[in-house]
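Below, in C-alpha cells: the form predicted alone, a single chain.
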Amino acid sequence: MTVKVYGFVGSNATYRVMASLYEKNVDFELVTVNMAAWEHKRPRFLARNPFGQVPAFEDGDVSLFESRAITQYVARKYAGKGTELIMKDPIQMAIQTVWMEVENQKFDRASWKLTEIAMHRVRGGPELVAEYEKKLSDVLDVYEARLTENKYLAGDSFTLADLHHLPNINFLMETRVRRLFEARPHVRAWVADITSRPAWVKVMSLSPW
C-alpha cells in the first residue's frame, strides 16, 4: 500500500516528514489538507489526529502523527534503503537522541517563535524579538562548539538530529535572523552542507515561495 502524508506543502511539520521519508527513497502520496477550509478539524481527519494538525501518517495499517515521531518511524522500518538517519550503535543513538531533544525542547522553541513572528502570525515588538534572538543566540553557540568537533550534531554522519532542524532553518534563513548562522562558521557551514542534500532541494521544489 501507498505511504500517505496527509499535510500540505508549506507546513514546516510536513516538510520534515517528507525529507525523511526522501532520504530513505520512499514513495509516498501527498494528501493536501485544506487548512482554510478547517478540513483539519473535521471528523474524518480528527481520526488520524485528534489534536486536528498536520501532518497525519499512513503505512499500511500504521497510522501516526507527530512529525518527529513519524520521522523515526520511517528511519527504522525502511532501515535499509537511503541514507541511514539513525545510529546503530547504543552510545552513539543516546547521543543521537540527546541533540534530537535539543533541537525540540532549545531549538525549536527560539526558531518557531522567531518564524511567527516573521510570518505575522503572532505579535511581536522589538523586545519580544530581541529575546527570542537571544534565546536562539545561546543554542547556536552550543551548537557551534559542538560543530567545531564534529561534521554533524549527532557525530559524523547525516542523522534525524540534523534533519528535525530543516524546514525552520530554511525559513529563518531569508529573515534578518540569518545573521546569527552566519555569524559563527561551523553553524554556517553546516546550514549550507544540509540546506544543500539532495532530499531537501525536492522539498523546497515543491514550495510555492
The other form holds:
2 protein chains.
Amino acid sequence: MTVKVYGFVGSNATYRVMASLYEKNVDFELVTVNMAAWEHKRPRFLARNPFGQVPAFEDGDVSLFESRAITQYVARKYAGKGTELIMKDPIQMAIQTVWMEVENQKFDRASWKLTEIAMHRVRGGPELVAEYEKKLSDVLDVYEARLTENKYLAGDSFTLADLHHLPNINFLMETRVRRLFEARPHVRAWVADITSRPAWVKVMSLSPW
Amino acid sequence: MTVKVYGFVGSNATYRVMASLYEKNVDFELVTVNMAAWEHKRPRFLARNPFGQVPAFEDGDVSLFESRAITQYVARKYAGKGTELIMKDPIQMAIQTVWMEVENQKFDRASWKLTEIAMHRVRGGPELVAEYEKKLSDVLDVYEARLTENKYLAGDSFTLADLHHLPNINFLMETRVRRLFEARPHVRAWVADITSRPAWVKVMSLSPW
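Now the other one: the form predicted together with a further copy of the same chain, given that the block above is the form predicted alone.
Let us now look at the entire complex, which starts with that chain.
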C-alpha cells in the first residue's frame, strides 16, 4: 500500500509532511488537491480533514491530518529508516517536545502572519508588519542563544523540532524578513544547514518558484 | 525530589500543567512567580524559560517549559499512575496527536485571542470579536461532529487532547463566548464532563474567582 499525501505543490504544510517522508526514505504519492476547483471543501476531502485544509494523509488504514501530527506519525512508524527525527532517550525527547512546542506556539504564529502578509492574504499595514517582526525577532533572539550552545534546537542532531520550521523559513528568506535571520550568526548558520539537507532540496525541486 | 511548577494561580498555562499532575496523582509544589515584581523577566527565571513566561517545570534534573510539552512529559514519565492521558496503541496515539494539534493550531489560536480581548489585554472592537468568534465557531462545528461519534476528542477515553482545552474553556464559560459552546449539544456535554473532573475541580479550588 502506498503512502498518500493529499495536498499541492506550493503549500507550506504539504511541504512539511513531504520533508519528513523524504528524510525517512518513505515512498509516497502526492495526490494533488485542486484548491481552485474548491476540492478541499467537498465531502470527499472533508472526510479526510473536516477543516478542509491540506494536507491530509493516508498510510493503509491510517488516515490523518494536521501536518505536525503527520510528521510525528511518520517519525515513529518508520523509526529505523532514514534520519531519526525523534530522540530516543525520554528526557531528550521531552526537551525536543519543548522546542516543537516553541515552533508551534511562538515561531509559527509570528512567521505565519508575516507569510500571510507577504502573500497579500491579510491586509497588513506597516504597524502590523512591525508588530510581527518584533515578535519574530524576540523568538529568534532565544534561538540565537540556544543555537550557540547546541547545533540544533533539540540538541546535537536534526529532529522534527528543526524540520517543522523549514517551510515558513524557506518562504520568508525570499522576503525582506530574511534580514532577521541573517542578523543572527548562529540562526543564519542553522538556516543554511537545514535548508540544504537533501530531503528539503528534493521538496524544493518540485516548487515552481 | 519534589516536582516543582513555577507559575501562579490565575495563569491558564499553569492550570494546564497542574491539571495533568492532579490527573496523574503526582505530588508537586507550586512555586509562585511574582509577575507584578517582574520576576519572570529576571535571570533566575529566564534560565528556566528563556521566553520569560510561566509555567516552568522541574522534576529532579529535568527542567522544561511550554505547558503542552510539560503535560506530555508528565503523561509519559508517570504512565501507570492515575489517569492514562496518552493512548497506548500507536495508531490511536497518532489520532490523539491530530486532535492535540487541532487544539494547538485551531482552538487555542481562536480562543486565546477571545480570552485576551475579554481580559482587555488587546484592543478588540466588535469586528475583531466577530472575526474570532467565527473562527471559534468553525472549530466547534468540527468538534460537534467529532463528539457525536466519540465521547472524547481522541476516542473513548479522556486524554491530553481534551485536557489541553480546559483552561481556555473554563475562562470563556464566564464570558459571552459561552453561548458558542452551549449552542452545540455534544460540545456542551463534553464541556460539562471535562470541567467536572476531580482533577480540574481541584485546580479551580485554588482560583480566587
